[in-house]
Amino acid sequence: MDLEAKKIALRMISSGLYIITCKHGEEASGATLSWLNQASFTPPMVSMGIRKESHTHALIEKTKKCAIHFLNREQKDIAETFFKPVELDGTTLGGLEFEIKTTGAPILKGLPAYIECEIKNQLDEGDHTIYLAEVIEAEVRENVPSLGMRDTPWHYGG
């Protein structure tokens, strides 16, 4: 195979620029999630690859639930800092306001959109788990753009 073209051909899959964030007990995180899909309209769901490394894998994998939040267009700097794990200060995650809903996940202020989920089945192949979740509580705060990687210079494939 040539690793190049592979890399090139992989990276042109169009991929959108998300915070996922969880929380179990005293522990919160959230991370920049690039691969998500949405997988059934009844009921609604989405498939998403989260890292096996990460703190929010980990506390996906205690509660069985999360929230995803998009970002518009002028959002990339939010997206830069979940690159790196962030800190929970009180009611904040990331330097982000949160307050809890439905599934116990922050869920972020300023954000155009997000929606909750619980996990329903997973497959733990390679070095990311893939997440079917079925959506569980949607809001819509303003119906604009959605960030996506082709919108950055970065490159999360291949």
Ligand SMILES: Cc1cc2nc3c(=O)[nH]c(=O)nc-3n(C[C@H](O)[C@H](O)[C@H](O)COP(=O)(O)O)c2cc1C
Given for the second form:
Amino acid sequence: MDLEAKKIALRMISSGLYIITCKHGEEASGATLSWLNQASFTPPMVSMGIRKESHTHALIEKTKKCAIHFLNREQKDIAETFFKPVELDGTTLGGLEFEIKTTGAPILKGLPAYIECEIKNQLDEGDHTIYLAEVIEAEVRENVPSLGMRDTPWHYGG
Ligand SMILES: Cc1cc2nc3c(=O)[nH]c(=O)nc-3n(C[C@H](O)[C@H](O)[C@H](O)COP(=O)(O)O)c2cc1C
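And the form predicted together with this ligand, for comparison with the form predicted on its own?
Time for the whole complex; same chain goes first.
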């Protein structure tokens, strides 16, 4: 295979930029996520790829729950904050205030929308686990265009 072509072609897959959060007891994680897709109408489901070596993966394995947040196009700085593991400090994660709602996953304040999810199944073939998660809660605070990878110079994979 032409590895350069493989890289460029895979980077042509459109993706958004989201923040995934999880919490188990006194441990919490938050990470920028791009490998997210819709996977079912009924029940509503999403699929996502989570790197096996990450803290988020470890916490999802324990709780089988997560929250996924949408960013507006001016919130690249928040996506950048969550490129690296973030600190839990009282009721802030990566410097953003959060609250706990249905699943126990941190719900970050100041972001336009989020969904809360319960993991239903997974595939562990590669270096990321593909999780299939049911959407059990959703809130839209501001219905605005969401940040996409194409709005940035960044890539993940390829
Ligand atoms: C643009 C971009 C997109 C990313 N997308 C994903 C992704 O879809 N899945 C994933 O597991 N990590 C993704 N990452 C990497 C995580 O955001 C990063 O490893 C994070 O620090 C993991 O935090 P944690 O170890 O606390 O879970 C992405 C990173 C960048 C820069």
